[in-house]
Every structure is written in C-alpha cells, then in structure tokens.
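In the block that follows, a single chain appears as structure tokens, in the form predicted alone.
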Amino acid sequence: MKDEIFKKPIKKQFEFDESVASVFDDMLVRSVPFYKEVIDLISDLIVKNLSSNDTVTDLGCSTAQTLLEIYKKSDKNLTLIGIDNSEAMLKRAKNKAKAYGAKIDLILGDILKESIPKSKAIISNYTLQFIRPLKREKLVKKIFNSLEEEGFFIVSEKVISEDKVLNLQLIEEYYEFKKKKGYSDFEIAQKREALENVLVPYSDKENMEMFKNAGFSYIEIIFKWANFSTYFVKKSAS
C-alpha cells in the first residue's frame, strides 16, 4: 500500500500504529535513501560472519524485512528473533514470515525493558533515534552485554552534521530525495512536524563515542549517504 499518511493535516505526533504499519514498507523505500541496498548489505554481512546455530536479534524489527532477507540468503540453521513494541507491525511480520515459510521468533515488547537474548549479531535499523538520549546510552550498554564474545552490532541511523551550514544542506538534499520519490512539500513538512521531539538524531561522532563508552572495541561506518549512516560495531573477546 502506498504511503499517503501525511497528505492530510496531522493531529498527533508520529507513532508506529496501524495506519503507519499498513504502509510501512513503502514508507521505508521512499523515505530512507538506499534502504534496499542497506538491508542487502546488512544481511550479506550477517550471513558471512555467522555460523550454524548462531542467534540474530533485530531490535525494532517492524515488519521483519531484514530478518527475512537473512533467512532467504542463509543455508545455516540460524535462530532469528525480532522484538518490536508495535502489535500492528508484528502482525504484518508474522504474515510475511508465514508466506516465506520462515521460522522467526517475534516478540511483542519494549526493547528498553525486554530481555535481549544472548546473540552473535544484533541489528537496530533506524530505531535508536527514537529512544530518548538518556535511555539510549543504557540500551547500547545492554546490547553490548547481550552479545557473545566476538559478536557484532549493526545499526543504521539518521544523523546530524556538526557543521550547521552543512547540516542544513544535507537536510535539503534529503528533502529533494523525498520529492523525487513522490512526496509533496506539504507531506514532507507534515512528517517533519509529526517527528519533532520524537526522532532525536546524534552526529556520527556522538554515536561512535556512545558505542565506545558501552565497551565496543571496533567501530566502522559501512554505509553513508548525506544524513544517514550504518555502523558495524564489534565486541572483542575479553
């Protein structure tokens, strides 16, 4: 279904309810630059770096698209787990998993409160940015503690530039991207207003410092476009 949520005046802040879940896959492709390519890269790296019986946990899994890509690419007996606090999202995730015959354990819960299974790989795609800063730091530490030794965390985020002029220019580039994908100026403005104080992005430097402070020893940006970044963050053996 095509995302037309913001064609009408908004009445509330952005939330992952039924109206968003119904158009979410289209929203991602048209709102996140190179979304399909990023998911392709992430799923490739996970399959290459894991062994049979390893566990992959996706925090904020939404409709489970990343986990499905891993399932389709891997011939290993991986345990795939998705956690999300949106019942509407998980309903669609279950239907998609069923259609592909994929065994994915889907958990309805708040990632701040839910226990994260011991995992070799943990994913968080465009999710940390919705966590309040003080709680975000604690969550990243929780993720670090939930990873096995030599495990890794792959996280994608919308980011800000520390240069104010450049930051505005990158935002303009992003809006032009959305216009090319069919969104109107009105829709872009409406969504921006709905996300105000809901999505709080960090800079690349702030994100990397947060990962380091949590205990991660290796941090690399593996994808970058304007104000979007994907990081590969590794936990070394102690």
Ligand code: GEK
Contents of the next structure:
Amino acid sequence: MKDEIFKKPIKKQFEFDESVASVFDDMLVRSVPFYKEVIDLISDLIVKNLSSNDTVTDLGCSTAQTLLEIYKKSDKNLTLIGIDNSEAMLKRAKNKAKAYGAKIDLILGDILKESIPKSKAIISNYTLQFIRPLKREKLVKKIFNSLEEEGFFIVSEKVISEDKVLNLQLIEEYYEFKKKKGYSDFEIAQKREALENVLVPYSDKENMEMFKNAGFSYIEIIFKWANFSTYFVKKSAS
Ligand code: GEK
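The structure above corresponds to the form predicted alone; please provide the structure of the form predicted together with the named molecule.
Full assembly next; the chain just shown is listed first.
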C-alpha cells in the first residue's frame, strides 16, 4: 500500500501504529536512500560470516525485511530472531514469514527491557535513532554483552554532519531524494515535524565514540550516502 500518511494535516507525533505499519514497506523504500541495497549488503555479510546454528537478532525488525532476506540467501541453519515493540509491525512480519515458510522467532517487546539472546550477529537498522540518548548508550553496552566473543553488530542510522553548513546541504539533498520518490513538500514538512524529538540522530563521530565506549574493538562505515550511514562493528578485532 502506498504511503500517503502525511498528505493530511497531522495531529500527533510519529508512532509505529497500525496506519504506519500498513504502508511501511513502501515508506522505507521511498524514505531511506538505498534501503534495498543496504539490506542486500547486510544480509550478504551476515550469510558470509555466520555458520550453521549461529544466531542473528534484529532489533526493531519492523516487518522482518532483513531477516527474510537472510532467510532467502542462507542454506545454513541460522536461528533468526526479531524484536519490535509495535504489534502492528510484528503482525505483518509474522504474515510475511508464514508466506515464505521462514522460521523466524518474532518477539513483541521493548529492546530496552527485553534481554537480548546471545547472538553471533546483532542488527539494528534505523532503530537506535529512536532511542533516547541516555538510554541509547546503555542499550549499546547491552548489545555488546549479548554478542559472542567473535560477534559483530551492524547498525544503520540517519546521521547529522558536525559542519552546520554541510549538514543543511545534506538535509536538502535528502529532501530532493524524497521529492524524486514522489513525496510533496507538504508531506516532507509534516513528517519532519512529526519526527521532531522522536528521531534523534547522532553524528558519525558520536556513534563511533558510543560503540568504542561500549567496548567494541573495530568500527567501520560500510555504507554512506549524505546523512545516512551503516557501520560494521566488531566485538573483538580479528
Ligand atoms: C528495517 N529495521 O526494515 N523496542 C523495540 N522496537 C522499537 C523500539 C523499542 N524501544 N523503538 C522503536 N522500535 C527495520 C526498520 S524502523 C525505522 C526499523 C524507521 C521499532 C519500531 O516499532 C519500528 O518498527 C523500528 O523500531 C524502527 O530495516 O521507521 O525509520
């Protein structure tokens, strides 16, 4: 279903409710630059680095797009786990997993409260940005502790530039991207307002410092376009 949520004047902050979930797959492809390429890259790296019986956990899995991609690509017997606190998202994730005959454990819960299963890989695709800054640091430490010694964390985030002028120029580039994907100026402005104080982006430097402070040994940006980054973060350096 096409995302037309912000065509009408909005009355509340952004929430992952039934209306967002019903258009979510379309929303992500049209709102996150190179979304499909990023999911492709992440799922390839997961399949390359994991062995049979390893566990991968996706925090804020939404409709399970990444886990399904891993399922489709891997012939290894991986344990796939997704955690999300939106019932509407998990309902769709369950239907998609069923349609593909994929065994994915989908847990309805808050990633701040749930214990994260011991995993070889943990993914957080555009989810940390929704966690309040003070809680975000603690969550990253919990993620570090939930990884096996050889484990790694793949994170995608919307980011800010530390240079004010460049930051505004990159935001403009992003709005141009959204316009090319069919969103109007009104829809873009309304979504920006709804996300104010809900989505809090860090700079690349702040994110990398947060990973380092949590104990991670190796951090690399594996994808970057304007104000969007994906990091590959290893628990122990190899
Ligand atoms: C994808 N990773 O398709 N606990 C659990 N889930 C949460 C929490 C929380 N505290 N806060 C937010 N979420 C997906 C896209 S979307 C990103 C991830 C976006 C969930 C929320 O319900 C939503 O499903 C997801 O995190 C963020 O690659 O919409 O920009």
